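As structure tokens, one chain now follows by itself in the form predicted on its own.
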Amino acid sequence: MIKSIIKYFSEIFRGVKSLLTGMKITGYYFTHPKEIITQQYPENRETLKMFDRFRGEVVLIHDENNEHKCTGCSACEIACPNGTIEIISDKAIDPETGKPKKVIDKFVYHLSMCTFCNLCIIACPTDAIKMAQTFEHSVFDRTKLTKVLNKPGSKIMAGIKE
């Protein structure tokens, strides 16, 4: 009986000691603020700065001539762990060589399935895609989260080989 009472109070003492240890660390950070990292969003949309490591969404980079570096090799599609990227390609005759060549018909990106893991960016051999800094993606219709990344009429840049 006395052993159980002693055990009961020792467990209470250990619990209170653990709580005070955690509160000591919290109290230190509360009284010694280093920097303010909380953003007052959406009031500060004009001054909002995202960190460089932030991953928003996958984008296919186009230049001013509506050209991109994607060869349609499907490395990003294979690297994606949950099928977020879908490359629909077609065969066309290369005017230089006269041989059939793979060309991109559609580069489909399903934002609703993306885990923002960056594996597709790492797998791309031509650096055709990157993670953008966009983050406002709330919509009422989930189908609006499926995007075609290649712009209409876009083509592959000259000099990019598979």
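Under this definition, the rigid core comprises the largest set of C-alpha atoms superposing within 1.5 Å between the forms. Positions refer to the first chain, counted from 1. Since this is a predicted model, take the numbers as computed values, not measurements. Compared with the form predicted together with the partner chain:
A displacement of 2 angstroms or greater separates the C-alpha positions of Lys7 between these two forms, with the rigid core held in common. Fitting the two forms on the rigid core leaves the C-alpha of Gly27 displaced by at least 2 angstroms between these two forms. The two forms, fitted on the rigid core, differ between these two forms by less than 2 Å at the CA of Val139.
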Contents of the next structure:
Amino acid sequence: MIKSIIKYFSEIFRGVKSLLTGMKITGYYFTHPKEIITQQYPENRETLKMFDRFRGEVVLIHDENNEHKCTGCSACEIACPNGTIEIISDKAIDPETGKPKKVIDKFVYHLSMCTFCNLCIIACPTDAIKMAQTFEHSVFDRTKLTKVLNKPGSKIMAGIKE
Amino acid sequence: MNFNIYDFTDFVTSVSNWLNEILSPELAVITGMAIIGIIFLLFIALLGLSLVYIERKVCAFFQQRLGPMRVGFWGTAQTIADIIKLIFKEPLVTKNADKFLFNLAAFIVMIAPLLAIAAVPFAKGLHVLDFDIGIFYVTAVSSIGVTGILLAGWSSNNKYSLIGAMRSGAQIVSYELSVGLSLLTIIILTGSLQLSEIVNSQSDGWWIFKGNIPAVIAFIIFIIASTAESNRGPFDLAEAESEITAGFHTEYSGIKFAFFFLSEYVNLFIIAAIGTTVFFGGWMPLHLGNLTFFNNIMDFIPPLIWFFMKVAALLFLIMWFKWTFPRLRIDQMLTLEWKYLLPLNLMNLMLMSIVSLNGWHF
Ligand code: SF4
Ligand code: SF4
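Show the same protein again, this time as the form predicted together with the partner chain rather than the form predicted on its own.
All chains and molecules follow, beginning with the one already shown.
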């Protein structure tokens, strides 16, 4: 009898305590406007910084000499579940060994089919591609969403092997 | 006409004398009623507009958001835009709905808070209906609103509406009890049901301070139970969006939906106003013992401002509840009332009687 009465009241106190804990948290947010995470997008376009792991689009990394690390191995093409990537490769003569070697002609990327799953990035053995943080992708013509990622005149960095 | 911001009695009397001079007695009464009615309608419209905006902002800040920001400065014109949108929307009626009851429900829901708001004492002399059973009147008429909700649910010919309405019915039947009992706890001290009497009895201190621990418990129970009575979160099972679409007002659109929406906010105001009147001294300024200087400063602030400040504080508390606590399930809600609030309330009533008999309050 006494036990159940004690249990009854301790339940009430525990309930009230947990409710007050919740109110403390929301009260903290209310009194600290710095915690607000809303981005006022078109206004803060200049200063807006996307978070690190945001996946905007796939890009092929080029360095200042217009060189990239893609060997044309097609691992990303195979890894992609949506057929977003098409690697069109070419044969070229390796200047060092004089043997024929596979190089990419076009790295075609269909942004319209990409689900930003990151699988191609993981699959790439040479870390040639990465996710960029751009997100303003809307265009008036669908064909503009098909992009060639290797820049014109670019070539593979020296020393990158399949 | 002598206008005094601290005491409206003379002002109101002179207005009614002036009406009597220029009009026949019957016409004067009717004109007086019409003026008061128009003032209240304008007040309610303004109240709805501002409360919706405030609620959205408060809710946003609790959830680390900014809320409406686009229409007007900091989104201040957002609710006006919403109202215009609602007015231009087509008022749909479901096929096979009971058209008469369907239309009636929206008005009944609106009538209840309109009746109740007349009894709210805004300031000294600014009080439309001062019945000697004021508290009883307010609790009675404010529960008329549930008839509207039940009718809305029934006449919509929609299972979600019906479930929502039935939940609302169960909710009102149970929580009305707690609201009444918690108010009774303070009535023991005031010895009067008249709202102006209750305010006057607090001229030397508010009941929440004077009434010792039982008054605080009564206030907590009051605020929980009345939140439930107004169908607001965490007790918004009647319109639980995630389970039953929008509950009793699923089938309403356009301006009739706006009525339901508006009535929720006016009800909210009435709850806060009654809570203020009974527990926080209504329009009475805050007085601390014998600190004459402090008391004089407090007296300098007009009663209307005191009243609205206190109401705003209570409204904020209720909004804080809504945006913090998760919604209760129907059985949890009934358990809370019948197993916890009601027994506690009865105990508290006993406690208050003992306190009052022994003169332990201040
Ligand atoms: S992110 Fe996914 S969908 Fe997009 S290209 Fe890479 S693998 Fe394909
Ligand atoms: S991007 Fe990487 S995985 Fe894709 S073809 Fe080039 S080297 Fe191979």
